[in-house]
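Presented as structure tokens, the chain that follows is alone, the form predicted on its own.
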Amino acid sequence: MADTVLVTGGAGFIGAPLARRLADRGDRVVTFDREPARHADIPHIVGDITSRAEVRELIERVSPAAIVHTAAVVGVAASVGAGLMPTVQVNIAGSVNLFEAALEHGGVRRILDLSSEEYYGDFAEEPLGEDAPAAPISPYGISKFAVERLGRYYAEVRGLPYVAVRLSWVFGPDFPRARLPETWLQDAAEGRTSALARGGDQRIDFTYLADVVEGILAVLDAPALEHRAYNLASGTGTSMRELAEAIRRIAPEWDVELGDGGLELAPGVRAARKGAYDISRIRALGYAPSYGLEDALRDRLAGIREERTDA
């Protein structure tokens, strides 16, 4: 029987299609999330990744050889919003379930944890590479930067493969909350007028959701990892200026009113300073980004018009 990879958070936005890749490919995958299965065809398992004892079922009654770890509260807006305590729960307690479930079981050669730009707090420089310091500004930021620490206790002490892939501003189909460049592309497709009153100098490394998919299967896939950390995203910043000029090149009936500065991710809360990633050990596993983002964006809004049509 094949090995199995086990997806928590696998009803998610990254961890659905990242299970159908493995899937169609050939993997035994299970996913694992509170949501019910995204795919039918994929044995899932509904439970609490903050439960320790439904971790510990889990893991015995899957036996998983690899383990890609996606659940959680996701990103900055949402840590603030739903409260400090939720977010350590699910992202710090959940993830130390995990681990010592992992352990306890044995035979688990690989941990990928999804981590986040957010470690960084604000870039010091472009592009960031992995050994720049951790700063992180928001709860989310630093629920990351502990997972990752704990992440590296547990594989140096004891043991435990674990590596973390650091993301950057995703973005695709299924994207669960009002973020850019999907709530402008949204208001594309609509033929609606967008407005920011500030971030027009916010920059971003823009990644696409499929190229992210393909990202995480290099390090899953890897003989051997040099490294605990991996950045996976385009390695190119964009501002948000750059990226209003983009979207009007694929839809020049759409405009928008952009004020200058750095961007509030939520009242009050702004977002770190950020930039390009430096990519170039997740390129040594053999990855390369497939979609420039004008390209990328293209793609997402024939895919928006496509759902408006099919609705």
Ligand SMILES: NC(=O)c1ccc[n+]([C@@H]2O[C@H](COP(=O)([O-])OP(=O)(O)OC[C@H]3O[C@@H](n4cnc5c(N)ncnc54)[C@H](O)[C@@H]3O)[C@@H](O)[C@H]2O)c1
Contents of the next structure:
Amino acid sequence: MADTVLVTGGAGFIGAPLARRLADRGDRVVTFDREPARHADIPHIVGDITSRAEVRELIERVSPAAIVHTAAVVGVAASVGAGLMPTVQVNIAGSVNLFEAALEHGGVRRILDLSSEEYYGDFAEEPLGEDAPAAPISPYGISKFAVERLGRYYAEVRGLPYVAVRLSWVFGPDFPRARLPETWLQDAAEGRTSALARGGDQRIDFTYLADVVEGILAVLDAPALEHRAYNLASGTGTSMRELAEAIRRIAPEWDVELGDGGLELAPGVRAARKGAYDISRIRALGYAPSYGLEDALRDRLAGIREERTDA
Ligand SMILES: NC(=O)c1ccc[n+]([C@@H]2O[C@H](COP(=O)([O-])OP(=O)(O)OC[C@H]3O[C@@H](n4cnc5c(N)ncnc54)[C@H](O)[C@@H]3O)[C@@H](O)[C@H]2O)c1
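We have the form predicted on its own; now please give the form predicted in complex with the named molecule.
Okay, now the whole complex, with that chain kicking things off.
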């Protein structure tokens, strides 16, 4: 298969719509995931990224020209307690398996790794650029940081064409975890009042899934890349209180009891100080977010209402 794009984590929240978009525009795509296929018409290989043999066989079989690496244990909550070791194994060892197999096989022109705002830890400023210091505070963020540093080693010493794309809170259809704004939108669609004891002052750069897919394509398609990392988000910071106001504007019957302060992402685990990304680097590659927050929330709420009617 010539010029195939391999999407690891291709059954996931971001991987599946990305694979759909690539296939729809005419790219050859293969997805890889430990979960079954999300698209009947896209070749899918079930396997475990932590298995060196399986990943090596995958790369030999697919012979990808490009890889978008989205397979991971995702989120701060998933990375604490019993989740810490799987986070290390899947995110760090799994990525190394992929890097090694890609190098060994050859022919990979770009390997794009999805990283996170957790890489930075507490944002020192807003908007935050890619050269800001990395000081992750959660095991998840530390795993993302480790993968990026390994990626840089593989790029600079071993010649792997690695690039990191740092996302911030993405929302859209089929979001697999309980997180804002999806939970509040679900409540709004169900006619429930929401409650959040702490978090009104937490700032986040929210990005709509459709924009994330386009941003990934911009990095994937760029003829040359000047940087090893690109922020990909909306470029706007929004507090949870402002998020609540935006949802109230599109669903006036909904309300939330919202406390002040920062968010807690798991019991006893505070969220880092976050906010707007500086997205000028990725803008220079032709990316521009097409959804403002309110449009994205409206679109997603309409989607949830449709899903409820179909169910
Ligand atoms: N969703 C966000 O807001 C967000 C924000 C920042 C970064 N990211 C990053 O984007 C990437 C994709 O996240 P997502 O939101 O689509 O998460 P997701 O959980 O929906 O997707 C991850 C996929 O990886 C697969 N996977 C996990 N372990 C595996 C293994 N051992 N072998 C093979 N497949 C395995 C899962 O089955 C899943 O389909 C991740 O790297 C994540 O860290 C996401």
